[in-house]
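A lone chain, given as structure tokens: the form predicted on its own.
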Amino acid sequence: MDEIMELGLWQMVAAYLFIVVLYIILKLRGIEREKELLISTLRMTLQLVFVGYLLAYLFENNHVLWILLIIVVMQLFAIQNIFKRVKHPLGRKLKQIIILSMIAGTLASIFYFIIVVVQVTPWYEARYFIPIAGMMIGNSMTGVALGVQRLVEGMHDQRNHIEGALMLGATPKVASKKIVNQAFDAAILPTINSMVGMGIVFLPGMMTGQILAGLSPVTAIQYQIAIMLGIVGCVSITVIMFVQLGYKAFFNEKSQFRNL
């Protein structure tokens, strides 16, 4: 294997010059997001500092307990995330049907994908599963959001429709069929897309990272090959929970539609 090259302190300030040319595009152009900028920049680089210190520590205090605390938190932000990029109110019913999809989906791909795919021993090697668990939870925070979104907007939009096919007869499954149809597949297009170009419009961050680090190029392909079909399985099956369940919340007991 090749030395790992490391960036050195002017390296990274040289890398920040791509910062400064956007600020000058953003104050040449008069598109007011100076501030934006730098605040984004100072939040990832600390943000990101800060990650790579707990990390090496985790790494070198490989644990049991700090994994599930480091899972509680990312399902924490996850939810929390969806919450607020939904744009609509959501109800407690909804609410806690996320809250569902999000941790038995993601939970259940990733411990498949740790112990059968990868077959990491110990299980919580930190190493693995923190990194196959963010990019999971992360993409699957992503395609819940854009269901709720698209499922919440189709029910309002739609009502009239839902509650004349309900007078006709049609239970609530059979009555938004085709909004939680089109709810997963908004969900689930922009991982399906993400594939289209891989490998060939651009390579992947963690095989990127992999073969900079020294990988063969090979099994960095393996490695990502591997993730991209464990987080289309993850979204996948968030989704489908979720809107298999989401859509109830908008029936009562006598399958009457009712506002969230």
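All values reported here derive from a predicted model rather than from experimental measurement. Positions refer to the first chain, counted from 1. Basically, rigid core = biggest C-alpha set you can superpose within 1.5 Å across the two forms. Compared with the form predicted together with the partner chain:
The two forms, fitted on the rigid core, differ between these two forms by less than 2 Å at the CA of Val49.
Once both forms are overlaid on the rigid core, the distance between the two CA positions of Leu37 between these two forms is 2 angstroms or more.
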The other form holds:
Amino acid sequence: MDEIMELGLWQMVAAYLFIVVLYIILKLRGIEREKELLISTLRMTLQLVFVGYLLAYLFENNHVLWILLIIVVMQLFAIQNIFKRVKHPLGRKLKQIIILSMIAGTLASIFYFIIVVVQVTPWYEARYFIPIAGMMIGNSMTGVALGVQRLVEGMHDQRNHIEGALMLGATPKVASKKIVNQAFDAAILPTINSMVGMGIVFLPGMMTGQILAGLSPVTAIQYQIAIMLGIVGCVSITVIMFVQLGYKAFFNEKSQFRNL
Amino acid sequence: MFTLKEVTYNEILHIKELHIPGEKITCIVGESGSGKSTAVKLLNNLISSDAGSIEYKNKPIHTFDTIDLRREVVMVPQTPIIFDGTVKENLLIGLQFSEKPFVEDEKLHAVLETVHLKKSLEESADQLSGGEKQRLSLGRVLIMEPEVYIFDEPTSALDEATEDRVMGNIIKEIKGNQKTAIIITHSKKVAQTYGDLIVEIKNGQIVETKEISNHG
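Having displayed the form predicted on its own, please output the structure of the form predicted together with the partner chain.
Whole complex next, starting from this chain.
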């Protein structure tokens, strides 16, 4: 079964029947969620169709400028998403630190992965670059968002402790060490945990896609292991950069605690 | 030791002139919300004034490195801060923060004696009562032996008998080592008994400065 089985129109229609089932359940039970269901289904379909054609175009017309544009769009989306997900006001300085750590951390990891691990030539080969960059930026986005949330909460909740340490002559770095560590831990824990269930509880999306698309499971697994390690590394680098710089946003140049 | 002139902060505080002498005990009294805590936080650069001049050892306070200054002018806040770990770790953490060498257990036992805290060094500090935590945080700064001690309501959680003993011992030690202390207190008795100078603050302004010469 080396041939890739493409899904025809009727097969796709058959798949949409799952949505019809859910729609009927909602109707029968009088749960008013039909509108959201329809919008979500429509959005999912349109977005994926759009991305599918976009990727097809990019794979055909591989150009470094396209890749650069895609990175910019992904980064903008990810950073905007972090700002939106954190439920506290973020000052200008903290926002700059988030932007810096996302860009520097993910780019360093992506290029290391592309050039050293996968050894793609040219490096901007869209077929490799886009999914790898997408996974690394996406996971880092989740990690940094968690890290920001925990850091901001910790700094606010434990302000008395931090000031207490400053009064005893601690540097801001030492005074906030515990909170910085907690934020880092909270940010990378989901990524570490996701490795545990890998292959047993669920087959990750990328691997499922590759297997369904006809790639040998062994090759798919090699890629999956590599990308998983890459994700762990990328999330760690972006989050450590963020927390190491982020705590500084809570102090002024006189080592005084300041609100964001 | 400190000289403040025309100091203002956030419309909470307006100090025309204040001189805090070295090697003396200065007590700051006044109603809650009068600006006492804000005033002392200017002295270890925990906050900065909006206007006016603050001098420490005859030099503008902003010329000192903030961290070095706080290692010389150590403050104990009103709510005692307890860090994770044992009584011993909590006693030593001031030295750790200020990058000073640790002391022997013997010294720690002596300090516990001074603050009347009959606890084992290995006990978890988290288990202590409010008053015990307050005494632990006082003991912590005694170990650091700074130039200037700032205490914000150091005995608010202590009963009168314990307050007498603890404050008596602390003041004796500070005076014996010829150090300076600034004590915010609501207790007229503490101010009268231990203060060489009593400064009264009302609505952010100094309304009275009184030298006490019958002790010290």
